[in-house]
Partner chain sequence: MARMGFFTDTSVCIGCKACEVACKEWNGVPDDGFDLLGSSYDNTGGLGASTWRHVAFIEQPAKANGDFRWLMESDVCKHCTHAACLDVCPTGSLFRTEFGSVVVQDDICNGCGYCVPACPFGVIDRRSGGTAVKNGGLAQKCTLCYDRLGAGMTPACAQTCPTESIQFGDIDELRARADARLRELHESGVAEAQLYGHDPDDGIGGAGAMFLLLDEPETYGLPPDPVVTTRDLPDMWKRAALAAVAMAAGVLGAFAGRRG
Amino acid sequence: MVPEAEFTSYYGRPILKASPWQDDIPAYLFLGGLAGGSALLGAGADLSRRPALRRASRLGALGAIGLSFAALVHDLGRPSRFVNMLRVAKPTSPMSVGTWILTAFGPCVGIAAAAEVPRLVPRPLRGLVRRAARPAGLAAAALGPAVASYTAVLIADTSTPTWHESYRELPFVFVGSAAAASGGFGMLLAPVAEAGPARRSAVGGALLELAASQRMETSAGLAAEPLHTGRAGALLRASQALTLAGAVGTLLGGRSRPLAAASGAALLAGSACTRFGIFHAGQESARDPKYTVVPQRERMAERGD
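Would you output the structure of this chain only, in the form predicted on its own?
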């Protein structure tokens, strides 16, 4: 019998070309999630009369989305390339939809945050900003889940094996990670008397992230292998440890100011490790032809080709 041919590629080059993205992109993924979750938490704090948590969340959302924009523009090369994407609206393109989501989200977050620092607002506009703060904050909160999750759809809608095979669970991982990070941020900066919603967001987000990550590793098959090896594996193991420690710390001692701050910092760090780990796992899966060829052969065998 003829032995089964080994999978390889022409001239030893990868079958897929790994994305040219650098660490700007996982930073953009993390910061966008933090901004979306913080906007939602800030609106809840506003409605429930928690001014310190509202202030921390609104300003955190503005800072995070500003840095996220900066990371994205740095990757694009110049701001005009982002502006050029607004020339069309294509519902079937995650990039196009995400561009419009960010364009609507940014000004809403900016208006809500401006009300927290009235001294920086020109005097004639202060009354207008104060009146517009709550509607703008609610609009930002409505867009927050989309800001936190659209990046998962964006990277899953590629041929990169680990990202593509995780398309079912990846949005839940990103949303859970965003909720954990924003809750951790609120716990870090708000007094414990007002941080109840932040604690609930942190614990709920951490549990969702951990459960969805476990499901993703099971359902992705061979493409999940890069999630456990190399740099990506180290980052994701750190993420699980930090997220679990932050959730446990929140449950056991969330009303202790030092423990709340430590738990919040752990959740923030865990969320960042999640985004960087998934990013590097995808890049590694694109470089090795095994993750492209073996699943293709399995699908062909199932169809009887």
Second form
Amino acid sequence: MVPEAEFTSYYGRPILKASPWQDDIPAYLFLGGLAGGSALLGAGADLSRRPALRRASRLGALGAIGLSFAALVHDLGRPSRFVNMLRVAKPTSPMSVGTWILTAFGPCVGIAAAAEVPRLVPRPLRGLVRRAARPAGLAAAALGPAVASYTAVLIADTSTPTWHESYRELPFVFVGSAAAASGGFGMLLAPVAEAGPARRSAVGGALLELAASQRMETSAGLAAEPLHTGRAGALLRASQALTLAGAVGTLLGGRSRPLAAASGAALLAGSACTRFGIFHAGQESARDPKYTVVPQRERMAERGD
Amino acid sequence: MARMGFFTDTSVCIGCKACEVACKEWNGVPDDGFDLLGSSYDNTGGLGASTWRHVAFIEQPAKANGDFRWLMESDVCKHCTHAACLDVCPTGSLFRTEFGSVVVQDDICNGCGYCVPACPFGVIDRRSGGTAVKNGGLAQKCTLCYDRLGAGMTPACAQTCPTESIQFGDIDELRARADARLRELHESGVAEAQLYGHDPDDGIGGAGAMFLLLDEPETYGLPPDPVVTTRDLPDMWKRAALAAVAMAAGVLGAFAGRRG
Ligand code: SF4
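Complement to the form predicted on its own: the form predicted in complex with the partner chain:
Full assembly next; the chain just shown is listed first.
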């Protein structure tokens, strides 16, 4: 048992403000990862002629990015003013950078997905969509990893102790989680004969996520504590169990249709739990002045003031 | 234009809360409810979307004579030199004025809320209540009375402060005044007096609102060593780029090798 840290506060009240964000934001972190990973898988499947995996991944990417967009707009204090995001392009604002990445990514994903459902495309546009699908899918794949990783910077670039203190590992946790989720999605929907790359990418992602999370624990110091307590702790324990089970299931039974589907679902659920867990741990770390005062005091002591 | 700001000398604050009232009145900040908080005379709680000046009250056993002492401090936005709220704002609503202060443009803010967790002092917040409330759903905080400054006036809080605990003026001049006041207090035996936010080399590049405190910052609910989060942003982008490359290589690599 670690001894309780001694610190002074103003009536135990928070020093920082927790973000005003609701569950829209962790949902977006998950869906953005799923979309980014699926865009990559879709392009790979396209080039390697795996039509069922291509179709599932392209449509999955579009669905995920559409829901992401809805979540982002819904979380605004003034949703009708969403377009104000497009007034400026600011490298110091990860949200601005992300908006521009999504603005480029969305239409590419849309075109690639439209080619999978030609009957829904107006007849005069069908030929164009068919020809544009591959280049659009490749462009989406080029942007996909950015969509999956910038969200780590989005939350780390705050004063929220748990998010900021884990900024070194968070992008790796997030891309691992994204690869696991999109691989899992492919395994869930594509036949096993085509899903080999989805399985490999899912297992690789799951391992990366688990390893980067481990490292994050040590490097975040005291700010890692909220990752273990309360709702966040429960979510992250669930995430670890689901991700591990999904990876093992994939390795042992990925060639059996029911086992592949179950493992894929476990990986998707694990990825969602990771995002919600990290989100809530951060919120908790902002609400408790301990995580503000104690590390700052330690920093001052090290500097000698 | 010289950079303008506040020096709040808590050693002469009498806790009258005239600053809180004047701020609300002048800026038309809506009522946000009344609560008895059980924290001495502080029933305001802290800075927020509808509280731009907040007077903290602390009752302490005095170290000297076994009696107790009051600490009172009128808190406000620090108008940081390196302001995280402004850095992360994705719409350009938050901007740096010609007076060096940091201000939200209400007609541009879309209420994304990013500035709220970015601020290392927990100052700025999104006003709840939706469109039924004035500027509901938008980020709100002290403007250093931008409208008054434009007309050559003093911010409402400093104007009303009866003890000159809140002083307004040119930042360099205020810094010199703060140094002099600290020396005076130290010479008269108030060893615990310390300045806060006056150092241009601190984690936020110095505040546009500095303080003279009679105890450690955290006693007043202030962070002892605030750092602007964007200081680490170049490093964050580098790590994210590395992760993105790893992901692209990993997923596309999964297509290599034998089929199946
Ligand atoms: S104290 Fe907070 S709200 Fe005020 S300028 Fe600094 S970062 Fe912005």
